[in-house]
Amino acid sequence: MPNLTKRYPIKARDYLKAGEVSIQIQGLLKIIGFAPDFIRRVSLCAYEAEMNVVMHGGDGELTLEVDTDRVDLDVRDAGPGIEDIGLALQEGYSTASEEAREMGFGAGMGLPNIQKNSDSLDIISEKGKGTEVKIGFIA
């Protein structure tokens, strides 16, 4: 049973308020007193799949659990969801759209970047039936 669990909203291409929940989280895990390199790590993955659920997803929501030795992040959206999780998980792979390119977000990190800094990474996507990530870190 984790000791704390907090639930954000995320709004699809809400890209004025993209990026507050990864601030929010991690302004939270630093009152908790985790380690700077542990908040980085786990501030970069909900800001990269934060800023998937603005760029990609119908509306969605990240929730934390923190536990005194972990941090989860379960991140869910009611997007088209994700035909090819292999092909998603490649670098420089990306299906954002013009207008998120054109504000310089769509580079085909994201996904990868969750792998790189994450102790474990499960996606679970439909195509049409939006898509769950959920993200752990062992503090």
The other form holds:
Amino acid sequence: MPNLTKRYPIKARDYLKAGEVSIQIQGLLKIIGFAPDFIRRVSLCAYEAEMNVVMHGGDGELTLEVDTDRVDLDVRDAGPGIEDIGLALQEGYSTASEEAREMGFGAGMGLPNIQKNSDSLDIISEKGKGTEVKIGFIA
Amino acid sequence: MKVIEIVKLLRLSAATGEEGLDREAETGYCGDLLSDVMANSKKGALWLTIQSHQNIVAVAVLRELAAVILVNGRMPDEETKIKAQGEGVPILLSPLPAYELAGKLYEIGIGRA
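For comparison with the form predicted alone, would you give the structure of this protein in the form predicted together with the partner chain?
Below, the chain from earlier opens the complete complex, with every other chain and molecule after it.
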């Protein structure tokens, strides 16, 4: 059992609140006392995963699990799902809306950024059935 | 160099986040794609961008940037100002385009090894 588990709801298309879950997680990990570079990695991935739900996901939930030597993020959404996960992991590939792109999102860098900054990444998704992104970090 | 010194040297104006002006700015980054800035900006950087919506504040907080500088005379949205004030992130304003402002920052030593 992890030391600490916290759940954060994420609302689709709520650009006003977008990023707040990641900022809360960053603050919590600082209080716990993880190394700054480790916190930067987790915060970056939390943000990209959070933005993916806001942009594409339908409503979702991020679960944070913290242990002494690792942190895990489990992000689930009820969105349209990913048709081709291999393609979604390619830098530059994006299905973001015009609205998202105008705000500087949808550069096709979200999942590749997560992959580069995490120690494990599992994406479970089916078209029409939502997406689950599991991200692991070893402290 | 402290953000406040850069504000004075380059005649920038501060839209909000005055309490953060005491931070050290070590380098800079130009970018309008948020994921690019998330991926490539360094801690303590000044971020030059034309994006003025509230999500720039989350990027600045999560990447521990020294300040955001809106270039080309852009003004922050009201929500951006409120969020930046709450998080203590300085939002600075410049009429110059990013290329020119980056050149001036480099001239005064920001980001030079």
